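To begin, one chain is listed below as structure tokens, in the form predicted on its own.
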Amino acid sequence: MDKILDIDNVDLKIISLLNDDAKTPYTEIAKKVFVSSGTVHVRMRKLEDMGIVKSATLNIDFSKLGYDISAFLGIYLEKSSLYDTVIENLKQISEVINAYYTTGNYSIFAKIICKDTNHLRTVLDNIQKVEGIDRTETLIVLEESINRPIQFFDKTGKI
């Protein structure tokens, strides 16, 4: 906890720049928060170490790489205490692309890409054969809506 207090309204604004996009240059980040380039690099590295700044990712459209379906799975364990288990068979089947741990109907939430219908069916088939899911709930989605990071400044720049 005490590392978030070394966090400032730059290391923010950094954070917040790099999340619309994370190919900006530091120089034109620099720029943007009227620090030198030398000043982005060191603070993104002090992010790093802290573990707040993971990675960079892609912001990728799956359907035009031919996934056309997208689908949330609610998955239901026989046992709670089988959750890292099947978290690990999870890992090996490469159209789970997130999976979170829950409260409420499901032990775990899950986000799945398919080409079409009948990848999503092996797909499903794959995954209720996991050792410890008990079933499984399937959500497909008709449209991304929303799909964006955390905002810390509003327009005007103020947190």
The other form holds:
Protein chains: 2
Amino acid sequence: MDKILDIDNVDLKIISLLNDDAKTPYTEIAKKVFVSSGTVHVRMRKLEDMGIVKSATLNIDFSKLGYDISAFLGIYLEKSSLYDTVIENLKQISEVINAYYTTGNYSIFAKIICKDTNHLRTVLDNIQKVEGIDRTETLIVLEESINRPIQFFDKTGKI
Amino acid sequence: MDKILDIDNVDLKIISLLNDDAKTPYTEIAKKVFVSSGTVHVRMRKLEDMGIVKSATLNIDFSKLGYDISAFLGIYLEKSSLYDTVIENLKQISEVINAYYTTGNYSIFAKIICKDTNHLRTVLDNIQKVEGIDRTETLIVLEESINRPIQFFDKTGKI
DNA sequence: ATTTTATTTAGATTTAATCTAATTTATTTT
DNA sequence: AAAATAAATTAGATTAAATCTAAATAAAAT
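Same protein, different state: after the form predicted on its own, show the form predicted in complex with a further copy of the same chain.
And the full complex, kicking off with our chain again.
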């Protein structure tokens, strides 16, 4: 039984609306989806139980909090078998907020957030020190031009 | 007047707790921060007014919704002056959920989410068709090993 | 020291979340 | 196709939280 079959347009519409603003009351979601608020509750509990909706988080403007630099890091390992241990070490560095195993030249692809260039320098130093990391390439984010949630479609168009 | 000076550890602690679970009732946040729930409200309104907290969104397991492939794209432009118009065109492609202006070799660095390899193929085709794009490099995400919110620190340690 | 200003709080009111039982809708069986 | 069963949805009641207001406290300025 395919999980995706258990998901209908009501579910997707609810996810879509809450993705725009996770604090929207279920009563309001209910009106927009043309069901009762009870149904919204039931559907959301189902989505949470299925692990589809994992949590709700804030969308924060980090630069306004003094975290002015975010950057992507392409990390080259000495041996790709070191992946797991390097990831464990990167978890110890709190500025690393994402890390991925990707196809392409990099062994690990990561995202970091820092306060300023000095902070960035320190973080890069700490990352270079991690056993098994050969070298890194840094892509500093100068502008975020698109940042939006996924949009769902069915045969009839946007949900 | 520096905005960051208006933010104290109470604010950061509130942001930190709500970042873990944006649906946590303010009454519960209040207990953990040792202030009244009214104060949590006031602080959150301040943070929203200052544009620091922009919104709350869901953390969704896209693979369970049938979106099995996410990928980063390094995009090379014919001329870097085409940045703005290319971004406008990328906004029309709903699978593009992030796009950045970054240092490094790429003119644009983007993230896309697709259902399967067929869908990825279509999306890549559509992106290649965008006027001004020279070529792209695709980094397909095979595993997300770290995904967490930023952690705040002051002189005394983690907030 | 006194006034002014800002922040926090307790308590009241409004609003929403959650639960339950009943109804409706859909599915299966005969 | 009709009856029986199962599943989903709803209205309404209860519980809990958000929001507002006015008073109290604390901080800053004169």
